[in-house]
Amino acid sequence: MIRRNRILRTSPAIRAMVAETILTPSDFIAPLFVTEGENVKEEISSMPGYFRYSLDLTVQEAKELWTLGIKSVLLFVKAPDNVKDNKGTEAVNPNGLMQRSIRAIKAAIPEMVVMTDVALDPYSSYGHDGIVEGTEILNDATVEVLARMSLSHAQAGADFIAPSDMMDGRILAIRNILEENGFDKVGIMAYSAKYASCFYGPFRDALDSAPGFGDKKSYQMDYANSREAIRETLMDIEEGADIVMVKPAMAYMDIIRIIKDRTTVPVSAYHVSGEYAMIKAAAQNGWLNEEKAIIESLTSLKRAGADLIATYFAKDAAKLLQR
């Protein structure tokens, strides 16, 4: 025998010193969700462990992210029900709860680089990412709003826009009217490779965005197709994405390869709240070990190609890392 291949997993130094995928904090986005009050901190029932804060209590929270060695987070807002409507109108506030989010973070943490969540669904009476008419999600008059959107965000302080919603041609509006305002150092992670998923659920829980009436098969992508995905993601490089996203993330490795094949900007992955639930679900039940499940987990992201991955573990991964 020539050929020992064990040698190389003798010890746990010789394991670290050769492995392949190396995992660490600045490869997470946190998500974060923020509702209205003060000092208010609501468990999400679908997702044990994970929260909606007041905005106080989000700024604590990013402040120790930051401290952990997280440089990033993805901000989400519930907007109360009396502020929804089918235009959009709270999105574009310039005092909404999100453009007050991103500003108080930057202040309190200047360096933390915060993306926005830009779709309509947070705002929508009807649940929906776009204007409804009838059945229909319009998609022309969806891109007018979140173009609006993307520059209010910016003009708040946001480091990149993270648009959700999948209509067409949104990267483009985005980019044009981020230029046109003189905003060219904003840069865009677009949510290129979005499938109409399962996963999804406990997550709109969290921000009360469940549609309506239907789902979301009309702009989200088919689950069977993967050649959508190269065609989608090349075409919002084309238009300005700087950051390109794969959602969801465990059932999408092969997605996430193929993108990270084909392209050669940052590639993020979302590890959704389905996919944390499930996790966290089996650990309740003994049935594995949560704390191996979440390293082997995003380290399998990473290794599949993922550069950045959006993941509600991200906190508890960094401590882990840490010991």
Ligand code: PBG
Contents of the next structure:
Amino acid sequence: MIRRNRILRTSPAIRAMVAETILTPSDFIAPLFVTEGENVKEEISSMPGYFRYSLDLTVQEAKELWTLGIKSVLLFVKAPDNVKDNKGTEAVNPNGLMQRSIRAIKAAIPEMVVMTDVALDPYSSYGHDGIVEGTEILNDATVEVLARMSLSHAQAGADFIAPSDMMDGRILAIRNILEENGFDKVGIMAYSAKYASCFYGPFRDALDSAPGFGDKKSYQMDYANSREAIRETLMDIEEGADIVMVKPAMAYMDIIRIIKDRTTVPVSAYHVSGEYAMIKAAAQNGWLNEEKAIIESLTSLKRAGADLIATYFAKDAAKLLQR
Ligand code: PBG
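Please supply the corresponding structure for the form predicted in complex with the named molecule (the preceding block corresponds to the form predicted on its own).
Everything in the complex follows now, all chains and molecules, and the chain you saw is the first one.
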């Protein structure tokens, strides 16, 4: 034998020297669920160990994330039922929970990169990401609201707008409204290849945002397809997206790789609620070593091409990486 591949695996030191992929806390985007009230900490039943926090506790949590080296949070709010309608009224409320959350986090930790989810589902009486007419989710009318929603997030101090709705043309509309209003430093992280996935189930429990009728297949992508992901992503980049995203992550690593190879902007992957729940459930049963599963999963996503990873394990992983 003139080549023994095991030589490079001989010791921890050699393995560290030749490791291609090194996970760091600045790779992570930490999703946060904000709810009304004070001193509220509610565990999400399908996401053990993950909580909805009122704003006061959300700010504390964000501070802790920052000290762990995490540079970015992605905000979601749980809107009370009485503010939900079919027009996104609350989504553009300058004093809505989202807008207040952005202001509070930026005031407490100015350097934290605050990203905001833009879609109508938490505010929709139908639980859909857009305006509903009959059984249809209207595209252009929704885009108009999403643009105003994005502007209100920018006005509150958001650093990145993260549209997760999958309507056509929304990135251009958001870019235009930001430009017209002087927000030329606000970025857009586009959920470009977002698939209609069962792995969002626990998230919909967290925000009480499950669709009231039908499903999201007329706007989110069909998981049978990959070339469509390229088209969606290239269009979002042309329309002004700064960062593109593939979602979910683990079952979609081929898509992450294709997008990485076909683009020159940073690629993020969303390791979604159901992916979190699977690892948690297996670990609780003693079937998987949770810490190892977290680090292996996240490292693999980075190896697949993710520059950034939105993950509910952000805090756990950052702590594990400190050891
Ligand atoms: C809302 C939105 C969803 C997620 C992020 N933004 C749910 C959905 O599209 O139904 C899913 C996140 C997760 O499962 O962790 N547009």
